[in-house]
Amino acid sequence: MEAIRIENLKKQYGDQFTLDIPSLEITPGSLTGIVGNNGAGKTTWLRLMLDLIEATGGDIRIQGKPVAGSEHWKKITGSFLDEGFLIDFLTPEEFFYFTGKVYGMDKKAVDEQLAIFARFLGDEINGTNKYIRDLSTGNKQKAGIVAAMVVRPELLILDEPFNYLDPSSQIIIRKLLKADNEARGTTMLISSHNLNHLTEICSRVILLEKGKVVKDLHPPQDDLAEVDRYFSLQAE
């Protein structure tokens, strides 16, 4: 896929701007990380990616198109930011099927890639026949995590992937998306407030501040403990 380039992007909420960016290129196969404290804009920034949200002025550009109004970047793109990307009334399998079909996959191809998240997904998800509103918060976050990657997307979206899941699950999900990152060349924009996990999988990390990007850090040229020291001095 070709870049993703944001120019003049703003989100304004009556006087408030929650996102402000002159400027940013997203480069392809890129695993780049969106830090920030709550209210920072990271959300507001992926369904802007999204179009789930109309911007106030600018534009997002994927394969050199605008993303508002237009439908080319969605056979490339996985994303799941939150529960209202599932379908509660549908088993897990039933919505990775769905999910697939969507895309263009037959069952058979589905199957191979759950195969790759057989682990992290367990034994509370698939097989039990449960609906996926019947599902804790922490497996109902790994379903959504895994529909939006078993499609093998070229983009990837995920906000806050990490909340909601037990210690072990964090690990596997972050080996999984730096190997997918490795193997497939897929671009991903990973919103996140733990900066541990981002550090250790992003080749990018981009620090948020109401609304702007107020640093932009490419590891391992650049230290990252400066983020570790930015937040200090805010909570001073």
Second form
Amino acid sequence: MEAIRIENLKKQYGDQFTLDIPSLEITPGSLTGIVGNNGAGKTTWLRLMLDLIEATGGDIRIQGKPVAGSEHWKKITGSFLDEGFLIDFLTPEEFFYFTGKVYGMDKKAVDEQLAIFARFLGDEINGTNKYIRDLSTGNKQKAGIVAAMVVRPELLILDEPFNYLDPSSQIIIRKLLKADNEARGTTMLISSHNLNHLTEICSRVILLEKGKVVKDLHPPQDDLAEVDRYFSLQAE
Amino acid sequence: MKMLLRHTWLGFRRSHYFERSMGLKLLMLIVGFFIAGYLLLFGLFLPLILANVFPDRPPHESFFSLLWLIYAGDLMLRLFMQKPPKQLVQAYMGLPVKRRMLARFILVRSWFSLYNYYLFLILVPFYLRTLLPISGAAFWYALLGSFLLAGINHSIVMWIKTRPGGQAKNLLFLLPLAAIMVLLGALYPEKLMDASRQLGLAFTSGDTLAFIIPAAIVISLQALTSRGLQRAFYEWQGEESLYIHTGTGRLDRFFGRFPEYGLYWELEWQLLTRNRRASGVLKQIPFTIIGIPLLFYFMGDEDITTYTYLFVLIAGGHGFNYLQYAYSWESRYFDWIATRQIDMHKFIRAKYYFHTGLGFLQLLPLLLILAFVNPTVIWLMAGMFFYVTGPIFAFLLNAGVKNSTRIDPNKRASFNMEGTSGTLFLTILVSMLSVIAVMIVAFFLPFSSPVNVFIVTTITGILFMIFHRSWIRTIALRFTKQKYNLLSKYREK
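If the structure you just shared is the form predicted alone, then what does the corresponding form predicted in complex with its partner chain look like?
To see the whole picture, the full complex is given below, headed by that same chain.
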């Protein structure tokens, strides 16, 4: 069974369609990147995936069951879209443990997972006794990504995870995502503006433009330079 | 300054509160007119009342004797209710806008607070009837003097509430002052009243010194506030808060250990202790435990009905205050809640147990002190505790769900103020009005007051407690249905 199935998904604001995807399937264990210019509908899609907004039409199914109005997917999904996904009056450790608890993990299990992210987190996040609200934007981003991944989800949804990260952290998280995807077969859906990051790790890249899927590429069969050319043309 | 004014206006004009809730605004207007009319009439008839109570003295002199009490009460009211104006600061910090200018702007805005003018609804008709017939100058001088006294209270409150370091800590500054006032009032009431009368008379006679001293106090406090505000800007930007340590977290862990609800209680406790606004509400608990018995000590036990109304505000303890903003606290991280395995039914239930428990812990020492101060009110207080933690808590939790502006993840604010003041007004109004129904039912019971009120409030409260799972389930369901409405509308804009 496909991990995610989308049928006639539409999101309309006023007269304008922000998202219009007639049909799309995402296979289990795939690492799918969503690229597109600002306003292409990437975040809207991810918000619909997480049932944070209501679709105008159509539906999204995770493991065969509709996402809208249901809860089953929450058990298997880790996500981080923006700061609204952080409980900012907790310290990062407290947030990780708390998130772990919600997913039924004990402290030891969370600690084991956190060890994997030790390099990514660096020494400015854990053990500093700072609340999340007092962290820099980059460190908040790191805390959000780790909290989404530390629970070992079957489906991971991240919106612009490379934003605000320093170059080293961008490389580390790329490797961590790739490793987790290969080792555990986590299905990943990641949006980004940065093509370089996605082309390096994704087994599939979906190009969105004005809410529509304009390219659906499967490297290495498909040449991802095509996406680059597309944006160059748009820029001209 | 012009730019700040324009931004303030735009912020007000474009707030969701301005765009929505026409019905609520209309209701607020009607109630506002009602209260204003009530105060005006009170001011008109006050000379007659005072002439009856103190026949040997002109009404204005009797009134001046009570000035200290009126302004002490006004100060207490302001300390709990008056808020500094909400001002966007951080966005201007990176711009060539002087901190001093921003601070001054906030101070100027603060003078528009209704708390500075509500007393004039009584004072103007009162002075019109008592002073104007004596002399026009006396009327104007008295108004000016009264404005300066209001200005002192205003300046004290602004100074306390804008200083860096947290409101509760700053309130401690006032404790010795309050203790001296209470002591003076208890030991030398005559002298205090006489001094107060002299001050009033000095105002009416246009004594320059009587105006200069309060004006100097106001100016000094305003200067202090301006300096405090400028320092507070750093704190608001988080520079100082970077060094706040989270403490041992023993209580967090204690709450976390409870089966089933531990997860939610731990979070609720952390929210309560780490969100500045929420912790401010929590830190009022010791003040209420001391302040309420003092109030009952001075009030005596003649007017049981007044007590009943007062109890609505205090019997639920911290929870009555806190739950008026239910779910606003979660606004910032509501996306997290919405995408995790959070059972809304259990989430709200945990909230209800937590605040009922906390209210009970607040009630116990209060009852113990009241046993010595005013035993008559103990039973009423206990009955009202059940009433407030029962139907009133249910109402507050439900009102939060009905408020479509309560959750606003786009705000990026630790606490979403949007729509809270309107709902706050409505919830307090309905809570107070509900006491009328209690009184009516109590009236038909074959028991004398206050036993009848105790019976009605206790039974109603206990019934709500017994059936709490049922009404909380309804609220949770409504919350889930409201989710899209709560989450999407701001994004759609």
